[in-house]
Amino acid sequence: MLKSSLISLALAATLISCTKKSETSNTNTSASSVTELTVGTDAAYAPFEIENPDKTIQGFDIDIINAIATKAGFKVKIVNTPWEGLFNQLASGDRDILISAITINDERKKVMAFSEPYFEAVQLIALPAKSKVTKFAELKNLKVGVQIGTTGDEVVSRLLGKSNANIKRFEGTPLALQELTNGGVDAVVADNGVIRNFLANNTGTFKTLADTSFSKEYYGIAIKHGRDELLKKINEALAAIKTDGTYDAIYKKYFGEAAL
(Lines of atoms letter the chains of each structure in order from A and count residues from 1; the text may use other names and numbers.)
(Lines give C-alpha, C1' and ligand atoms only; values in the text may rest on other atoms or scores of the structure.)
Protein backbone atom coordinates (compact mmCIF):
# COMPACT_ATOMS: atom_id res chain seq x y z
CA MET A 1 0.00 0.00 0.00
CA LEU A 2 2.80 2.38 0.91
CA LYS A 3 4.75 1.42 -2.21
CA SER A 4 1.65 1.94 -4.31
CA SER A 5 1.06 5.34 -2.70
CA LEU A 6 4.67 6.40 -3.31
CA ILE A 7 4.43 5.34 -6.93
CA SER A 8 1.17 7.28 -7.28
CA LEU A 9 2.76 10.34 -5.70
CA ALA A 10 5.77 10.05 -7.99
CA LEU A 11 3.57 9.75 -11.05
CA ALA A 12 1.51 12.76 -9.95
CA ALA A 13 4.66 14.81 -9.43
CA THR A 14 5.93 13.83 -12.87
CA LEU A 15 2.65 14.80 -14.52
CA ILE A 16 2.59 18.15 -12.71
CA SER A 17 6.18 18.78 -13.77
CA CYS A 18 5.43 17.90 -17.39
CA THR A 19 2.34 20.09 -17.37
CA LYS A 20 4.28 23.09 -16.05
CA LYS A 21 7.02 22.65 -18.64
CA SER A 22 4.43 22.41 -21.38
CA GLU A 23 2.62 25.53 -20.18
CA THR A 24 5.88 27.46 -19.89
CA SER A 25 6.91 26.42 -23.37
CA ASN A 26 3.59 27.49 -24.85
CA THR A 27 3.76 30.84 -23.05
CA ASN A 28 7.26 31.56 -24.33
CA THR A 29 6.34 30.61 -27.89
CA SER A 30 3.28 32.83 -27.80
CA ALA A 31 5.20 35.79 -26.39
CA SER A 32 7.92 35.61 -29.04
CA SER A 33 5.68 34.70 -31.99
CA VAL A 34 5.13 37.76 -34.19
CA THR A 35 3.73 37.31 -37.67
CA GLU A 36 6.21 38.11 -40.44
CA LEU A 37 4.66 39.15 -43.73
CA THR A 38 6.47 39.22 -47.06
CA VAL A 39 6.28 42.56 -48.84
CA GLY A 40 6.93 42.84 -52.56
CA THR A 41 8.33 46.04 -54.04
CA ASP A 42 9.97 46.93 -57.33
CA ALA A 43 13.10 48.59 -55.92
CA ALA A 44 13.93 50.66 -58.98
CA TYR A 45 11.75 53.69 -58.37
CA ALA A 46 13.57 56.29 -56.30
CA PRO A 47 12.62 57.90 -54.01
CA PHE A 48 9.81 55.41 -53.30
CA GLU A 49 11.95 52.27 -53.31
CA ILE A 50 15.54 51.68 -54.37
CA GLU A 51 18.01 48.85 -53.82
CA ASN A 52 21.42 49.83 -52.46
CA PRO A 53 24.68 48.17 -53.57
CA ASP A 54 24.56 46.03 -50.41
CA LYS A 55 21.08 44.78 -51.47
CA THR A 56 19.25 46.62 -48.70
CA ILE A 57 16.10 48.43 -49.83
CA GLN A 58 15.14 51.92 -48.75
CA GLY A 59 12.75 54.68 -49.74
CA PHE A 60 9.51 56.43 -48.91
CA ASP A 61 7.35 53.33 -49.37
CA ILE A 62 9.72 51.23 -47.25
CA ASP A 63 9.61 53.70 -44.37
CA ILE A 64 5.81 53.83 -44.63
CA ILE A 65 5.29 50.05 -44.54
CA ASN A 66 7.78 49.68 -41.68
CA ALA A 67 5.94 52.35 -39.68
CA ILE A 68 2.61 50.64 -40.42
CA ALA A 69 4.01 47.25 -39.37
CA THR A 70 5.26 48.69 -36.08
CA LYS A 71 1.83 50.18 -35.33
CA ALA A 72 -0.05 47.06 -36.41
CA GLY A 73 2.18 44.64 -34.50
CA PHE A 74 3.62 42.52 -37.29
CA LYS A 75 7.04 42.19 -38.93
CA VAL A 76 7.78 42.66 -42.61
CA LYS A 77 10.34 41.11 -44.92
CA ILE A 78 10.95 43.35 -47.93
CA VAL A 79 11.66 41.48 -51.19
CA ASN A 80 12.77 43.20 -54.39
CA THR A 81 10.31 42.02 -57.07
CA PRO A 82 10.39 43.17 -60.73
CA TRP A 83 7.30 45.18 -61.68
CA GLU A 84 6.21 42.79 -64.44
CA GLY A 85 5.90 39.93 -61.94
CA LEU A 86 4.73 41.92 -58.93
CA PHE A 87 0.99 41.27 -59.16
CA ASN A 88 1.42 37.60 -60.04
CA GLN A 89 3.50 37.13 -56.89
CA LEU A 90 0.61 38.51 -54.83
CA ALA A 91 -1.93 36.32 -56.60
CA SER A 92 0.15 33.18 -56.04
CA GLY A 93 0.61 33.92 -52.34
CA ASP A 94 4.38 34.42 -52.57
CA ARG A 95 3.86 37.99 -51.38
CA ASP A 96 1.46 39.01 -48.59
CA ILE A 97 1.62 42.74 -49.27
CA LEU A 98 2.65 44.97 -52.16
CA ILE A 99 3.86 48.53 -51.74
CA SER A 100 5.50 49.95 -54.83
CA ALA A 101 3.93 53.28 -55.82
CA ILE A 102 0.93 51.29 -57.07
CA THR A 103 -1.86 53.45 -58.44
CA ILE A 104 -5.33 52.43 -57.27
CA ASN A 105 -7.62 51.91 -60.25
CA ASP A 106 -10.78 49.98 -61.09
CA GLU A 107 -9.01 47.30 -63.12
CA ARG A 108 -6.61 46.47 -60.31
CA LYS A 109 -9.43 46.49 -57.75
CA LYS A 110 -10.92 43.50 -59.57
CA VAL A 111 -7.93 41.30 -58.71
CA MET A 112 -6.61 42.76 -55.47
CA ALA A 113 -7.71 44.77 -52.45
CA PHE A 114 -6.27 48.19 -51.62
CA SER A 115 -5.68 50.12 -48.44
CA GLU A 116 -6.79 53.69 -48.07
CA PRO A 117 -4.57 55.96 -50.23
CA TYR A 118 -1.19 56.84 -48.73
CA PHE A 119 0.15 59.13 -51.49
CA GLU A 120 -1.38 61.55 -53.98
CA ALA A 121 0.36 61.52 -57.36
CA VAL A 122 0.07 63.07 -60.80
CA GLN A 123 2.05 62.49 -63.97
CA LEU A 124 4.83 64.92 -64.88
CA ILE A 125 6.91 65.27 -68.03
CA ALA A 126 10.68 65.53 -67.66
CA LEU A 127 12.38 67.44 -70.48
CA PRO A 128 15.80 68.88 -71.26
CA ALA A 129 15.96 72.48 -70.04
CA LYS A 130 16.23 73.74 -73.63
CA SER A 131 13.18 71.79 -74.90
CA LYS A 132 10.49 73.84 -76.68
CA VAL A 133 7.66 71.46 -75.68
CA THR A 134 4.87 73.33 -73.88
CA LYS A 135 2.17 70.66 -73.56
CA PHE A 136 1.73 66.89 -73.51
CA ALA A 137 0.20 66.70 -77.01
CA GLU A 138 3.47 67.99 -78.48
CA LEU A 139 5.18 64.71 -77.55
CA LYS A 140 3.26 62.96 -80.33
CA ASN A 141 6.18 62.90 -82.77
CA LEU A 142 8.99 62.63 -80.21
CA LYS A 143 10.75 59.74 -78.50
CA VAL A 144 9.27 59.26 -75.04
CA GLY A 145 10.59 57.10 -72.20
CA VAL A 146 8.27 55.33 -69.77
CA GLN A 147 8.39 52.48 -67.28
CA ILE A 148 6.65 49.34 -68.52
CA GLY A 149 3.09 48.92 -67.24
CA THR A 150 2.88 52.18 -65.33
CA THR A 151 0.41 55.04 -65.67
CA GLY A 152 3.04 56.91 -67.66
CA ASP A 153 3.10 54.03 -70.13
CA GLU A 154 -0.70 54.11 -70.37
CA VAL A 155 -1.06 57.85 -71.03
CA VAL A 156 1.78 57.93 -73.57
CA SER A 157 0.35 54.85 -75.31
CA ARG A 158 -2.98 56.63 -75.70
CA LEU A 159 -1.25 59.65 -77.25
CA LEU A 160 1.22 57.93 -79.56
CA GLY A 161 -0.41 54.54 -80.04
CA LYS A 162 0.54 51.50 -77.99
CA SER A 163 2.81 49.95 -80.63
CA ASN A 164 4.48 53.20 -81.67
CA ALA A 165 8.24 52.70 -81.99
CA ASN A 166 8.82 56.15 -80.45
CA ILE A 167 7.72 54.81 -77.06
CA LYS A 168 10.81 53.54 -75.29
CA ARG A 169 9.83 51.23 -72.44
CA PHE A 170 12.16 50.49 -69.53
CA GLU A 171 12.03 48.21 -66.50
CA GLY A 172 12.41 51.19 -64.18
CA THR A 173 11.83 54.94 -64.41
CA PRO A 174 15.44 55.70 -63.36
CA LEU A 175 16.56 53.82 -66.49
CA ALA A 176 14.23 55.93 -68.62
CA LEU A 177 15.58 59.08 -66.99
CA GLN A 178 19.13 57.92 -67.61
CA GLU A 179 18.22 57.54 -71.28
CA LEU A 180 16.93 61.12 -71.19
CA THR A 181 20.29 62.18 -69.75
CA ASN A 182 22.07 60.33 -72.55
CA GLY A 183 19.89 61.93 -75.22
CA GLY A 184 18.24 58.67 -76.26
CA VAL A 185 14.72 60.02 -75.63
CA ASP A 186 13.26 63.51 -75.83
CA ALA A 187 11.07 63.25 -72.73
CA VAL A 188 10.05 60.95 -69.89
CA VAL A 189 6.55 60.72 -68.44
CA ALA A 190 6.31 59.37 -64.89
CA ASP A 191 4.91 60.05 -61.42
CA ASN A 192 5.63 63.42 -59.82
CA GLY A 193 7.59 62.04 -56.87
CA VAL A 194 10.13 60.27 -59.06
CA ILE A 195 10.49 63.15 -61.51
CA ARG A 196 10.97 65.73 -58.75
CA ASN A 197 13.56 63.56 -57.04
CA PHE A 198 15.41 63.30 -60.37
CA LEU A 199 15.38 67.05 -60.94
CA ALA A 200 16.62 67.70 -57.42
CA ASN A 201 19.74 65.73 -58.32
CA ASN A 202 20.14 67.31 -61.78
CA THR A 203 19.61 71.00 -61.08
CA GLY A 204 19.48 73.22 -64.14
CA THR A 205 19.81 70.40 -66.68
CA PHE A 206 16.15 69.43 -66.96
CA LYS A 207 12.72 70.90 -66.39
CA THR A 208 9.23 69.57 -65.70
CA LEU A 209 5.97 70.13 -67.44
CA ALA A 210 2.51 69.42 -66.03
CA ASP A 211 -0.55 69.04 -68.22
CA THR A 212 -4.23 69.54 -67.46
CA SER A 213 -5.00 66.21 -69.15
CA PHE A 214 -3.26 64.36 -66.32
CA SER A 215 -5.63 63.47 -63.51
CA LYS A 216 -4.67 62.91 -59.90
CA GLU A 217 -3.89 59.37 -58.81
CA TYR A 218 -3.58 57.72 -55.44
CA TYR A 219 -1.16 55.03 -54.35
CA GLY A 220 -2.41 52.18 -52.21
CA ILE A 221 -1.00 49.16 -50.39
CA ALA A 222 -2.24 45.99 -52.11
CA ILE A 223 -3.20 42.60 -50.63
CA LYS A 224 -5.23 39.64 -51.84
CA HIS A 225 -9.00 39.80 -51.71
CA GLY A 226 -10.39 38.06 -48.65
CA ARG A 227 -7.68 39.09 -46.19
CA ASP A 228 -10.03 41.50 -44.46
CA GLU A 229 -8.38 41.39 -41.05
CA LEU A 230 -4.99 42.29 -42.50
CA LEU A 231 -6.53 45.11 -44.53
CA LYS A 232 -8.20 46.46 -41.41
CA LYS A 233 -4.90 46.43 -39.50
CA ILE A 234 -3.10 48.22 -42.32
CA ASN A 235 -5.76 50.92 -42.59
CA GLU A 236 -5.88 51.48 -38.84
CA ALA A 237 -2.10 51.72 -38.64
CA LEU A 238 -1.95 54.07 -41.64
CA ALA A 239 -4.50 56.36 -39.98
CA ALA A 240 -2.48 56.24 -36.76
CA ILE A 241 0.83 57.28 -38.37
CA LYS A 242 -0.95 60.14 -40.14
CA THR A 243 -2.38 61.32 -36.82
CA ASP A 244 0.78 61.07 -34.71
CA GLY A 245 3.07 62.91 -37.16
CA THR A 246 5.06 59.89 -38.34
CA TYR A 247 3.71 60.12 -41.89
CA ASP A 248 4.54 63.83 -42.20
CA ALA A 249 8.09 63.24 -40.96
CA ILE A 250 8.64 60.50 -43.57
CA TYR A 251 7.10 62.64 -46.34
CA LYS A 252 9.32 65.60 -45.51
CA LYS A 253 12.40 63.35 -45.45
CA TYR A 254 11.91 62.40 -49.11
CA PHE A 255 10.10 65.38 -50.64
CA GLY A 256 11.38 68.29 -48.57
CA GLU A 257 7.94 69.54 -47.58
CA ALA A 258 4.92 68.51 -45.53
CA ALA A 259 2.26 66.31 -47.10
CA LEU A 260 -0.72 68.12 -48.59
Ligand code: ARG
Contents of the next structure:
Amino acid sequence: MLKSSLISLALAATLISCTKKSETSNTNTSASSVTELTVGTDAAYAPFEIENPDKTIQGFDIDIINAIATKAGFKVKIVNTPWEGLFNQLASGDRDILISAITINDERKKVMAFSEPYFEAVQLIALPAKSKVTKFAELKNLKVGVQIGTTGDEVVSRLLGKSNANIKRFEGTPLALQELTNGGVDAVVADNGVIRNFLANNTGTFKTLADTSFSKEYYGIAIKHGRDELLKKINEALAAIKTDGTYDAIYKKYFGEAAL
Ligand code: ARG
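Alongside the form predicted on its own that was just displayed, please also present the structure of the form predicted in complex with the named molecule.
What follows is the whole complex; the chain from before opens it.
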Protein backbone atom coordinates (compact mmCIF):
# COMPACT_ATOMS: atom_id res chain seq x y z
CA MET A 1 0.00 0.00 0.00
CA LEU A 2 2.63 2.47 1.14
CA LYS A 3 4.96 1.36 -1.63
CA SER A 4 2.40 1.90 -4.39
CA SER A 5 1.49 5.41 -3.19
CA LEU A 6 5.17 6.27 -3.10
CA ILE A 7 5.47 5.09 -6.68
CA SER A 8 2.51 7.18 -7.79
CA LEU A 9 3.98 10.20 -5.97
CA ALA A 10 7.24 9.69 -7.81
CA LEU A 11 5.35 9.34 -11.06
CA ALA A 12 3.44 12.54 -10.43
CA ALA A 13 6.68 14.33 -9.62
CA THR A 14 8.20 13.10 -12.87
CA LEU A 15 5.18 14.30 -14.80
CA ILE A 16 5.36 17.75 -13.15
CA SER A 17 9.05 18.10 -13.86
CA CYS A 18 8.44 17.10 -17.49
CA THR A 19 5.77 19.76 -17.86
CA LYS A 20 8.09 22.35 -16.33
CA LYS A 21 10.90 21.38 -18.66
CA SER A 22 8.81 21.75 -21.78
CA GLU A 23 7.53 25.15 -20.54
CA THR A 24 11.07 26.34 -19.98
CA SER A 25 12.28 25.25 -23.37
CA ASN A 26 9.32 27.00 -25.01
CA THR A 27 10.27 30.25 -23.32
CA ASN A 28 13.84 29.85 -24.42
CA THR A 29 12.88 29.40 -28.05
CA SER A 30 10.75 32.54 -28.14
CA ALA A 31 13.42 34.62 -26.38
CA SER A 32 16.08 33.80 -28.95
CA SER A 33 15.47 37.13 -30.82
CA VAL A 34 17.87 40.06 -30.23
CA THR A 35 17.34 42.10 -27.04
CA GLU A 36 15.79 45.51 -27.55
CA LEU A 37 16.98 48.20 -25.18
CA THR A 38 15.07 51.42 -24.57
CA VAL A 39 17.12 54.58 -25.02
CA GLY A 40 16.02 57.88 -23.49
CA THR A 41 17.05 61.20 -25.00
CA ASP A 42 15.82 64.79 -24.67
CA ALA A 43 15.37 65.31 -28.40
CA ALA A 44 15.37 69.09 -28.45
CA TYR A 45 19.11 69.45 -28.65
CA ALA A 46 20.31 69.76 -32.24
CA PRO A 47 22.64 68.58 -33.60
CA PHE A 48 22.89 65.83 -30.93
CA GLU A 49 19.24 64.79 -30.80
CA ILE A 50 16.28 66.36 -32.52
CA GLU A 51 12.75 65.14 -33.20
CA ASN A 52 11.58 65.49 -36.79
CA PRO A 53 8.02 66.57 -37.59
CA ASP A 54 7.23 62.90 -38.31
CA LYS A 55 8.35 62.08 -34.74
CA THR A 56 11.46 60.19 -35.79
CA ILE A 57 14.55 61.20 -33.82
CA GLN A 58 17.91 61.91 -35.42
CA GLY A 59 21.28 63.43 -34.56
CA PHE A 60 24.88 62.73 -33.64
CA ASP A 61 23.98 60.84 -30.45
CA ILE A 62 21.40 58.74 -32.29
CA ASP A 63 23.92 57.71 -34.95
CA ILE A 64 26.44 56.88 -32.21
CA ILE A 65 24.07 54.71 -30.18
CA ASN A 66 22.83 52.96 -33.34
CA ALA A 67 26.42 52.19 -34.38
CA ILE A 68 27.18 50.92 -30.86
CA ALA A 69 24.07 48.73 -30.88
CA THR A 70 24.99 47.24 -34.25
CA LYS A 71 28.51 46.43 -33.01
CA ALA A 72 27.37 45.09 -29.65
CA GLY A 73 24.53 43.04 -31.12
CA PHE A 74 21.49 44.57 -29.46
CA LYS A 75 18.57 46.60 -30.79
CA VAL A 76 17.60 50.05 -29.59
CA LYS A 77 14.31 51.85 -29.33
CA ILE A 78 14.82 55.61 -29.08
CA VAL A 79 12.28 57.36 -26.87
CA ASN A 80 12.01 61.15 -26.59
CA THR A 81 12.24 61.85 -22.87
CA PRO A 82 12.20 65.33 -21.28
CA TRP A 83 15.49 66.36 -19.64
CA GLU A 84 13.80 66.91 -16.29
CA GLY A 85 13.22 63.42 -14.96
CA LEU A 86 15.48 61.84 -17.59
CA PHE A 87 17.89 60.48 -14.98
CA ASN A 88 14.99 59.07 -12.94
CA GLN A 89 13.90 56.98 -15.91
CA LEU A 90 17.05 54.88 -15.52
CA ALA A 91 16.46 54.35 -11.83
CA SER A 92 12.85 53.27 -12.44
CA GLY A 93 13.93 50.92 -15.23
CA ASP A 94 11.78 52.68 -17.85
CA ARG A 95 14.93 53.37 -19.89
CA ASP A 96 17.92 51.03 -20.22
CA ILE A 97 20.26 53.60 -21.70
CA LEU A 98 20.45 57.40 -21.81
CA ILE A 99 22.27 59.26 -24.55
CA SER A 100 21.51 62.96 -24.40
CA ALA A 101 24.74 64.95 -24.55
CA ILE A 102 25.07 64.18 -20.84
CA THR A 103 28.20 65.56 -19.22
CA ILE A 104 29.92 63.08 -16.95
CA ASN A 105 30.45 64.50 -13.47
CA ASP A 106 30.95 63.19 -9.94
CA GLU A 107 27.48 64.02 -8.72
CA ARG A 108 25.82 62.18 -11.60
CA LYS A 109 28.22 59.25 -11.22
CA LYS A 110 26.62 58.60 -7.83
CA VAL A 111 23.23 57.92 -9.42
CA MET A 112 24.21 56.28 -12.71
CA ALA A 113 27.10 54.58 -14.44
CA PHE A 114 28.78 56.20 -17.44
CA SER A 115 30.50 54.80 -20.48
CA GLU A 116 33.90 56.05 -21.52
CA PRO A 117 33.60 59.63 -22.86
CA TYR A 118 32.38 59.85 -26.46
CA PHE A 119 32.46 63.62 -27.03
CA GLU A 120 34.31 66.66 -25.70
CA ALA A 121 32.36 69.85 -25.10
CA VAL A 122 32.61 73.16 -23.28
CA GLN A 123 30.16 75.85 -22.19
CA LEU A 124 29.68 78.75 -24.58
CA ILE A 125 27.84 82.05 -24.19
CA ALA A 126 25.30 83.19 -26.77
CA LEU A 127 24.77 86.95 -26.94
CA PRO A 128 22.81 89.34 -29.14
CA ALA A 129 25.16 90.69 -31.85
CA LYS A 130 25.06 94.18 -30.28
CA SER A 131 25.90 92.99 -26.72
CA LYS A 132 28.77 94.74 -24.92
CA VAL A 133 29.65 91.71 -22.80
CA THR A 134 33.29 90.65 -23.20
CA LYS A 135 33.62 87.94 -20.56
CA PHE A 136 31.55 85.50 -18.51
CA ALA A 137 32.03 87.43 -15.23
CA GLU A 138 30.19 90.39 -16.77
CA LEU A 139 26.98 88.37 -16.78
CA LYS A 140 26.81 88.76 -13.00
CA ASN A 141 24.13 91.46 -13.07
CA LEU A 142 22.38 90.43 -16.26
CA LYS A 143 19.50 88.08 -17.06
CA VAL A 144 20.90 84.72 -18.13
CA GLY A 145 18.95 81.86 -19.70
CA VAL A 146 19.87 78.21 -19.11
CA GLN A 147 18.32 74.78 -19.44
CA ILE A 148 17.37 73.69 -15.93
CA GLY A 149 19.68 71.16 -14.29
CA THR A 150 22.34 71.30 -16.98
CA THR A 151 26.01 72.08 -16.57
CA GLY A 152 25.17 75.51 -18.06
CA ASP A 153 22.80 76.02 -15.13
CA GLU A 154 25.63 74.97 -12.78
CA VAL A 155 28.22 77.47 -14.04
CA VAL A 156 25.70 80.31 -14.10
CA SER A 157 24.46 79.39 -10.61
CA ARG A 158 28.04 79.57 -9.36
CA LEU A 159 28.49 83.08 -10.77
CA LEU A 160 25.11 84.61 -9.96
CA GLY A 161 24.12 82.56 -6.91
CA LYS A 162 21.74 79.61 -7.22
CA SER A 163 18.59 81.45 -6.17
CA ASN A 164 19.29 84.65 -8.11
CA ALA A 165 16.09 85.70 -9.91
CA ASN A 166 18.18 86.80 -12.90
CA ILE A 167 18.75 83.15 -13.78
CA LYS A 168 15.96 82.17 -16.13
CA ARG A 169 15.66 78.39 -16.15
CA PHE A 170 13.95 76.71 -19.08
CA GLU A 171 12.88 73.12 -19.68
CA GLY A 172 14.80 73.04 -22.92
CA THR A 173 17.80 74.83 -24.41
CA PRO A 174 15.78 75.88 -27.53
CA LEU A 175 13.35 77.68 -25.20
CA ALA A 176 16.21 79.57 -23.57
CA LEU A 177 17.58 80.52 -26.99
CA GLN A 178 14.09 81.57 -28.08
CA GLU A 179 13.99 83.90 -25.11
CA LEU A 180 17.30 85.42 -26.24
CA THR A 181 15.67 86.04 -29.63
CA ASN A 182 12.72 87.67 -27.84
CA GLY A 183 15.02 89.87 -25.76
CA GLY A 184 13.83 88.34 -22.48
CA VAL A 185 17.36 87.37 -21.46
CA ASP A 186 20.72 89.06 -22.12
CA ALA A 187 22.66 85.84 -22.64
CA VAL A 188 22.31 82.06 -22.75
CA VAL A 189 24.96 79.66 -21.46
CA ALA A 190 24.87 76.15 -22.90
CA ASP A 191 27.01 73.49 -24.59
CA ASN A 192 29.10 74.83 -27.50
CA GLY A 193 27.74 72.43 -30.13
CA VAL A 194 24.13 73.43 -29.51
CA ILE A 195 24.86 77.18 -29.37
CA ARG A 196 26.84 76.95 -32.62
CA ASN A 197 24.04 75.04 -34.30
CA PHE A 198 21.55 77.69 -33.20
CA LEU A 199 23.81 80.44 -34.45
CA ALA A 200 24.25 78.79 -37.83
CA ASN A 201 20.49 78.98 -38.28
CA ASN A 202 20.16 82.58 -37.03
CA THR A 203 22.95 84.37 -38.86
CA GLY A 204 23.71 87.97 -38.05
CA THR A 205 21.59 88.33 -34.94
CA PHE A 206 23.80 86.58 -32.41
CA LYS A 207 27.39 86.06 -31.48
CA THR A 208 29.22 83.64 -29.22
CA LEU A 209 31.70 84.22 -26.47
CA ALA A 210 34.06 81.60 -25.08
CA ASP A 211 35.56 81.97 -21.61
CA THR A 212 38.68 80.39 -20.19
CA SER A 213 36.95 79.82 -16.85
CA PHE A 214 34.85 77.04 -18.38
CA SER A 215 36.40 73.62 -18.03
CA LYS A 216 36.22 70.84 -20.58
CA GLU A 217 33.23 68.52 -20.36
CA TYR A 218 32.89 64.96 -21.62
CA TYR A 219 29.65 63.34 -22.70
CA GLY A 220 28.95 59.79 -21.59
CA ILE A 221 26.30 57.18 -22.24
CA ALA A 222 24.46 56.45 -18.99
CA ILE A 223 23.10 53.17 -17.67
CA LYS A 224 21.96 51.95 -14.28
CA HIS A 225 24.66 51.07 -11.76
CA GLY A 226 25.25 47.35 -11.61
CA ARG A 227 24.60 46.54 -15.27
CA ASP A 228 28.28 45.79 -15.69
CA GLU A 229 27.87 43.46 -18.63
CA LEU A 230 25.94 46.07 -20.63
CA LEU A 231 28.48 48.74 -19.71
CA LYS A 232 31.30 46.52 -20.92
CA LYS A 233 29.49 45.86 -24.21
CA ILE A 234 28.88 49.57 -24.74
CA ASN A 235 32.50 50.48 -24.00
CA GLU A 236 33.85 47.75 -26.26
CA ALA A 237 31.53 48.77 -29.10
CA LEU A 238 32.45 52.45 -28.61
CA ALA A 239 36.15 51.58 -28.84
CA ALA A 240 35.44 49.48 -31.94
CA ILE A 241 33.57 52.24 -33.79
CA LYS A 242 36.42 54.63 -32.95
CA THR A 243 38.94 52.21 -34.44
CA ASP A 244 37.07 51.24 -37.59
CA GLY A 245 36.29 54.79 -38.77
CA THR A 246 32.54 54.73 -38.00
CA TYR A 247 32.89 57.31 -35.24
CA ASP A 248 34.91 59.67 -37.46
CA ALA A 249 32.36 59.38 -40.26
CA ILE A 250 29.53 60.26 -37.89
CA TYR A 251 31.55 63.13 -36.41
CA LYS A 252 32.26 64.46 -39.88
CA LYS A 253 28.59 64.23 -40.86
CA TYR A 254 27.61 66.60 -38.02
CA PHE A 255 30.67 68.71 -37.30
CA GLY A 256 32.50 68.85 -40.62
CA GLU A 257 35.99 67.78 -39.61
CA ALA A 258 37.27 64.41 -38.43
CA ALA A 259 37.48 63.79 -34.69
CA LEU A 260 40.94 64.09 -33.13
N1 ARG B 1 25.84 68.64 -21.40
C2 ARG B 1 24.87 69.32 -20.59
C3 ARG B 1 24.66 68.56 -19.32
O4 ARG B 1 24.96 67.41 -19.24
C5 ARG B 1 23.56 69.57 -21.29
C6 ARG B 1 22.88 68.37 -21.85
C7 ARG B 1 21.47 68.63 -22.30
N8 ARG B 1 21.04 67.61 -23.17
C9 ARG B 1 19.84 67.59 -23.80
N10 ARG B 1 19.60 66.66 -24.68
N11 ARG B 1 18.98 68.49 -23.53
O12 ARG B 1 24.16 69.09 -18.36
